[in-house]
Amino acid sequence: MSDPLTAVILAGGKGTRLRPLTDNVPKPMLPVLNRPFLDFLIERLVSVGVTKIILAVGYKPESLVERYGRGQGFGVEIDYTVEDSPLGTSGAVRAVLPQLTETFLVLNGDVVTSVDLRSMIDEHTNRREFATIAIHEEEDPSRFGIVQIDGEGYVLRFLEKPKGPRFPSRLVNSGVYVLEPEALRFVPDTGPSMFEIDLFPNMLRMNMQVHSYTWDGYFLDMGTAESYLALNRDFLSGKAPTWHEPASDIIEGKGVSVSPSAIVTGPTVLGPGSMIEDGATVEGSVLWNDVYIGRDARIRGAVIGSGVTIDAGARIDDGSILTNP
């Protein structure tokens, strides 16, 4: 596609179940391989041509700001709106809406998935579809919202979160669409909107369709420090996808000190300035910037945030998230 592409991303969210690690730092920006995850996002976006970014923020929204400005360095436009109070996530899309004039793309801020963005913007174009929603396939599709549909691949129903054994379907949704802004009529001016509970329904209910595409690889919702560890340790070992391929399986940042005698195993991320003194075991494990690992202590499967000083021979269990008040 020649035309502008437009991408809206929602990064408003306060990532609760991630805290601490959340407590100072929107999630968008937590660490990945010592970049702030949203990176990966906007430099994806680009590279499958999309022009222009709207950031949906909520949270801490300086941060982000402060790091991409307009978009400059990033090789796209970027602009930004606030939420005073949670919109919900079609509710955000539907408060930028006079800014969205074409084909434009929804994405989750805090999700990773190896969805083909250019086949599934390619498929809706050339179907005319006024929406078109990612979905793939989950063993287990308690936590996420169940999509059905018919042998056209249109959707006939959405439930959320459906308790099992049995489902009436196993494919979820990615939280990736494809829209067209008459699309957004279905969502009110004011009060909160969800894409999956009030948008598509809504226009299901008044005989629209909506389209879908199914796809089949990495999907990773980076909601819990389980799964953000998880996010490192897949990009570290080359099962996520990237922007590049890791030279190794462990990175460390800028003015990293490591003992001789200590071991560090990967997959493992180590932010700069940290230090690790003789003797220190760190193993799969993710450090931020400017942790002190003391002598013959030993890591294992944790996440430690910044400025974290770990005291001569401790020992931090798989799991522990360390961060300072």
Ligand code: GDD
Given for the second form:
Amino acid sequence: MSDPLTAVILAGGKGTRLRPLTDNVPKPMLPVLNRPFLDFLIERLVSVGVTKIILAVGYKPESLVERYGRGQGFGVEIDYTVEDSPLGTSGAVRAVLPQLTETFLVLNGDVVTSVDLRSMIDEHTNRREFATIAIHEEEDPSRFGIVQIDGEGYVLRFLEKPKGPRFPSRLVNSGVYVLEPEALRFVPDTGPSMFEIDLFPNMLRMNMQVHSYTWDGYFLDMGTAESYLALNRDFLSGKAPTWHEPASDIIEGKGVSVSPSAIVTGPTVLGPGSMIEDGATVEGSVLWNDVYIGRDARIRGAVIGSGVTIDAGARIDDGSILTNP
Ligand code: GDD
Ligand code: MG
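With the form predicted on its own already on screen, would you show the form predicted together with this ligand?
Next comes the full complex, and the chain you just saw is listed first.
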């Protein structure tokens, strides 16, 4: 038996930047290669020995609870904390503190990383750190939480999404933390709080050390339509780590029908029940389930939501997102 290890996945955000895709589906449940994104995160955690996952949810939690239940079929115990109003990233974890008795993991529920979680946990444990956060370099750090560190990797400063044009560092918070339960003392018992702007900065103010684990590899935050498409593309090409053996860069769900005179070019995902009519072209796109593409329509670089009908001859271009109201 391996030691128990708990991970909290932060999955309560509204997914505002992915609207209208998130109008009916919470961000962690968006389909990637025809499966809910969260499947991949859960499987990855199980593969590194996580024995219990707490899903911190708030926005449209029903579909998550329905799919993941108590974790049957995923080889892990799954529990939930449901927020009536958002508690923020650290507030959500604070609410489940009674269940956290040992070193635990926290993950943003919308990131894919190749960070070596085992090695990160080992480093945290061996050095007897209180809090360790994974950080990596970004060309444009402005979308992220910027982290400044000293020569030994201790955090000097956090700057959540500062306005440029100059940044103190290009190292950013990867949204993966290893924590001791005691670290949660640095936010109020109740009410909203954020790791990024409350807990970690509070620790620094109290002269507590926050350690960083610098890594280099694949990182993607799927929180925008552009990056959601990029994630599908990277899974299909095998660029994103571990989860997909790329046999082809076109994936078809069950019951898909493609006319012999239609042209489908990868990287493309065709959701279950989708139908592509004569002479239509689909290129570099993600179709959810039961999408109908009419004759001679041309779809490129788009995300088409469930049940959408594209009229014959229509042109749908790069970056388009279409959903049924
Ligand atoms: N339970 C719960 N409650 N979850 C929340 C809440 C909340 O109130 N607010 C946000 N979350 C979840 C989101 O669902 C998401 O999975 C995660 O917390 C991060 O929130 P985002 O809204 O996606 O934040 P971000 O992408 O702008 O920035 C964060 O991630 C970056 C890395 O991708 C920050 O942690 C940055 O510092 C970091 O660099
Ligand atoms: Mg995000």
